[in-house]
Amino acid sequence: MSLIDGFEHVARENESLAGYTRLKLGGPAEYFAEPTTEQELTALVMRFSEEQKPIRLIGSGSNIVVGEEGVEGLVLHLAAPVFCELSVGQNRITSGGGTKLAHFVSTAVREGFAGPEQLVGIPGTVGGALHCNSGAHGEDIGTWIESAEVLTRSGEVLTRSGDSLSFSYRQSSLDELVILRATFQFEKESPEMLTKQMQKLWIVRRSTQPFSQENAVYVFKDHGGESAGELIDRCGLKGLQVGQVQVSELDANIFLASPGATSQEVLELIERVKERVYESLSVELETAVRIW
């Protein structure tokens, strides 16, 4: 008996994960599922948990490096409409965890909700952004959260109030398997003013970061008030290359993968940059990207 018996309409075995990551690299998932309802999602999680199989969640794949050997267990991809719904209330947005962060940002700006315009240009989903507390320019997504509905690894659905959650730099106490949906509360500002501010930020980000390109990944957390990109640049590492993977010339904290690149080359370049920064500056860089 296969672990996906009864779920063949939404699950499959030995699915390549390369197409689900921004780097377009990596091996297969032992099992891969795209449930279309919360009931299917919960049933899959409970089955694999009972069998003590690893369960992972992949959103836009913007902060993941998957090894060529692939991953054991189940990988969930929540792209179905039920996981990507977004609704607007008075000073509030309720968003599915699978909603694209860009959609969340543009909706907030259109409604005159201040704060999310600072996140323009950051790739990913709302759920992924909450897990790692994505932010920019002194604002992070955890600032506005009112509550979150989550699914645990045992298949239990819980509601977490904003008061019970803690957020810090690129960290969140929202560590459950799935963020099903979250509600955010905002202060009001002029939509026109927010739109202009968002456009300015977008222009700056496009000119200084190569995230408009495919096959790019943001690699390290900032350290001690200095951006990781500045630290790497101070060591003269812009353009450093391992195989077909290179440190960006625009932002040294972004790695670019050219055709023919491998996950192993990404990992080797990460280690080489960490070693050089430590040798030169006695700083131990911590990876922001997740390595599977």
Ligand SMILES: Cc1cc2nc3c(=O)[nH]c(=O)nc-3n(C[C@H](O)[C@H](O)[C@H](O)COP(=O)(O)OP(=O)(O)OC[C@H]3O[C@@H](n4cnc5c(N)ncnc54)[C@H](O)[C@@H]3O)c2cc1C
Given for the second form:
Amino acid sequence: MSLIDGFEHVARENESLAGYTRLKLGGPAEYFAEPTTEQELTALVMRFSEEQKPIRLIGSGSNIVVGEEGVEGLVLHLAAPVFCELSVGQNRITSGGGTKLAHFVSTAVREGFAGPEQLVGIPGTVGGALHCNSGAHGEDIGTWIESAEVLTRSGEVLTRSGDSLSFSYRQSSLDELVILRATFQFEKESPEMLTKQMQKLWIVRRSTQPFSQENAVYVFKDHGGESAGELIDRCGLKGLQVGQVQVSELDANIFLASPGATSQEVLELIERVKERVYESLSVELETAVRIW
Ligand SMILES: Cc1cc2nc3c(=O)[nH]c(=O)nc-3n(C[C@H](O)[C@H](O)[C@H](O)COP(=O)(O)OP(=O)(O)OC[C@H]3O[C@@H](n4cnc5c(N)ncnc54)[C@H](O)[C@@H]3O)c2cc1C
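Could the form predicted in complex with the named molecule be given as well, to go with the form predicted on its own?
So here's everything in the complex, that chain up top.
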């Protein structure tokens, strides 16, 4: 019997994860599923938990490097419409975990909800951003959370109130298996002002970061208030290359993969940059990217 018996319409064995990551690299998931309802999601989680198989979530895969050998167990992808809904209330947005962050940001700006305009241009989903407490310009997504609905590894759905959660730099205590949806609360501002601010930040990002079509990964956390990209640049490492993977000339905290690259080369470049930064500046860079 296969672990995905009865789920063949939404689950597959030995699915390459490369197409689900921004780097477009990496090996297969032993099992991969895109459930279409919450019931299917829960049933899959319970089945794999009972068999004590690892279960992981993938959002847009913009903060994950998958190793060449792939991963054991189940990888879940929340691509179905039910996980990507977004609704607007008085000063509030409720968003599915699979909703694109860009949709969340543009909706907030249109409604005159202040804060999310700072996140313009960060690739990913709302669930991935909450899990990593993604942010920019001193604003993190955790700042606005009111509550979140999560699914645990035992298949239980829980509501976590904003007061019970803690967010720090690129870290969140929202670490249950699945962030199903979250509600955010905002201060009001003029939509025109927020639109102008978002456009300004978008132009800056477009001129300092690779295009969305490029296979890229944002690698390290900032260190003691200093941007990781600036630290790497100070060591003269822009353009450093291992095989077909290169430190971006635009932002040194981004690595770019060209055709023929492997995730092993990404991992080697991470180690090489860490070593060189430590030798030159005695700074130990910590990875922001998740290595699977
Ligand atoms: C060019 C580029 C620029 C970037 N700029 C920034 C930046 O300025 N600031 C910043 O903070 N980040 C930045 N990032 C990193 C990345 O975009 C963010 O961390 C993003 O929020 C990750 O979202 P994702 O959906 O891609 O998550 P993934 O990469 O798919 O997953 C990341 C983690 O979140 C977990 N996860 C995903 N979805 C869920 C869910 N629904 N429930 C529970 N866990 C989940 C995964 O299991 C994994 O552990 C950048 C990345 C790139 C490639």
